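Read the single chain below, which is given as structure tokens and is the form predicted alone.
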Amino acid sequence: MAKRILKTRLCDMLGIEYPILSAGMGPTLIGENTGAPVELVVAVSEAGGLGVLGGSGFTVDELRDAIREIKRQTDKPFGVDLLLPKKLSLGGPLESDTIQEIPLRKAIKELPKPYLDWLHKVMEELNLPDTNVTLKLNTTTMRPKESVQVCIEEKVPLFCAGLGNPGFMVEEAHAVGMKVLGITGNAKNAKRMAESGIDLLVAQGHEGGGHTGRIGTMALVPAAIDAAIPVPVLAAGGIGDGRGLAAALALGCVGVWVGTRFLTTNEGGALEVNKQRIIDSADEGTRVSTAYTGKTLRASLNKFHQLWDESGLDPLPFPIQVLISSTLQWSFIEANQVDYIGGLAGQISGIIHEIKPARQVLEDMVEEAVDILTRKLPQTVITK
């Protein structure tokens, strides 16, 4: 069979073959392998899409090393995704510029007393072991300005802000030939980001895994397109096969930003227990909660959600809440209490039934979308 052609103006903008980007997924937990590691980035880019590195799990130095490793493995375009919190106030030794890392069990001692008391209560009642995971204090999330500068110095083809508005860096990025992408969950923010000068916008619906908003993809995308004109828009949330890709193009998008489906690949960096939870999931097998990061985040449904709800505590600001969730999740993992374990995942989990190579996922998506657009729609839809 001849190689399929599926091209939009996004392909010309980024120098890629297919309008498919793998989302720059970061880790759910401190110390976890990033959800979108180098291997996934390379696989997607080599297959004709654009792989995006989930940079939030790296230290600043590790980020530079990962970017250079991607360049060693492929000459195809790629992206880097970072989280840009508005402010970072950790308190105590966690704000030190001299301390590079600290045991997680020591870091949680900085938590407010009600949270620390609850954490100790849960660990005692469930007979959980202490975790030996180390908290790195020089991660890209803790050092966003330095991390952005690394991306500019390395001339990353596409910078993606998984959280926050990257408009402040557009001029400097453009000066070295980079494109800049932002992500939104509502039309108001779509307009604000477009006016900041970004090149591309992802409209992520409520269905999406990880940090997500309140508006469904089908309603959000047209509104975001209208608000962001003339900035091109990609769709995200609930897209995991060629049907979702074809639908996004029909809505007026230039491409798609795909997370959960690429997370559940051979190269996806999620813990195996979290990949399996996605495979085993039904369409109602995810939950949006502030339990993990302090911000609304969709993850595979598990007993940790209920545990946090019953605490009666308000979430701590991002990223402090991650100290709590990571402490418990690693303890659950070490104790093999899988009912309490669950990573980032979107509602599309319900149609994902196997772990495949990233290249196959992308090729299947293109094949199905092209078949819908060139054969199925003309056969089933009468137009005049």
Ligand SMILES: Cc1cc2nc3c(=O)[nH]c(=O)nc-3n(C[C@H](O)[C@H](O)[C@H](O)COP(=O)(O)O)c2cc1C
The other form holds:
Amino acid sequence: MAKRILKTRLCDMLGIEYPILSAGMGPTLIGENTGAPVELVVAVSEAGGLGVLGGSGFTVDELRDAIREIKRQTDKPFGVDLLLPKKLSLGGPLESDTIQEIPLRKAIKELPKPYLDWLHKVMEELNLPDTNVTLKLNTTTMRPKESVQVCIEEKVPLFCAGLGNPGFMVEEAHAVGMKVLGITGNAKNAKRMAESGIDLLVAQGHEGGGHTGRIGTMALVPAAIDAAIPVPVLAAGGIGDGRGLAAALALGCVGVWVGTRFLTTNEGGALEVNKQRIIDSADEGTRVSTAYTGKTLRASLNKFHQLWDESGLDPLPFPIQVLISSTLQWSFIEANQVDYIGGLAGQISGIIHEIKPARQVLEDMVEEAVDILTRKLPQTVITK
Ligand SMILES: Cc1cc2nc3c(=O)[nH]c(=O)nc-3n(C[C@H](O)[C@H](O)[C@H](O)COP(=O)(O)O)c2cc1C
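For comparison with the form predicted alone, please write out the form predicted in complex with this ligand.
Full complex below, order starting with the chain above.
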């Protein structure tokens, strides 16, 4: 079949063929692979979209290596997504400049007593083994300034801020030819980010996997577009096929930012158990919880949600809560307690039935959207 054409002004802005970005997806837990690794980035960019590296779990050196590896494997544009916390004060050995890593089981000793007591109680009651996972102290999230600098030095074509407003770096990024993208879950923040000089905005609705806000994609996208004028908007949250892409374009978006669907590909970085959860999930197979990172985050349904709800504890601020969730999640994995293992995923899980190569996901999406826009809609919608 002849190659499909589906272009918006996003394609000219970024130098890509199709207005599809694979979302920046970091690791679900400390020590796990990133959800959007080099392989996924390269596959999506080579297929004509734009792949975005989930850089939040990397150390600063690993981030630089991954960027260079992407450049080695493709000459197509790509992006890097980082989670930039506003403030970071972990205290104790976690703030050390000299210690590079410590065992997770040692790091958790810094937690407030009620949290530590609860962790020990759960580990004992469920007969969980201690985890041997190591906590790296120089990750991009712990060292946001250095990580941004690496992206600028490496002239990453698109910098994406998964958390926080990247306005502070726009001038420096533009000076080396980079574009900057922000992500929002509400219209107020869309306006604030647009005013800070970013080039692109992702409006991610409540349906989306990972950190998520309260507004559904259908209501958020037009509100964000209005609020962000003249900054172009991409839709995210609940987009997994050509129908979602066509709908986003009809709403006035210049493109889409797709997470869960690209996670469930051969190149997606999730644990196999989590890919399988997505495939087995119906549309009600996810929920939002603060158990993982301290912020509202959507993941596949599992018993860890209930366990945390029953603790009666308030979540600790991001990223400290990750110490608790990772300790338990790794213990569940080691003990093969599959029912308690959670993976970040969106409501679109309900229409994902197989793991495919990322290129095929992208091509199917383009094919279906073109068919909707050129054939189905004119056939089914009467306008005169
Ligand atoms: C496994 C996973 C990890 C994620 N990690 C990040 C991240 O590190 N940074 C970020 O900006 N967004 C992250 N997200 C959110 C995605 O970037 C994206 O906004 C979301 O997946 C879109 O919704 P969808 O899953 O319905 O496609 C993650 C999502 C998933 C599913």
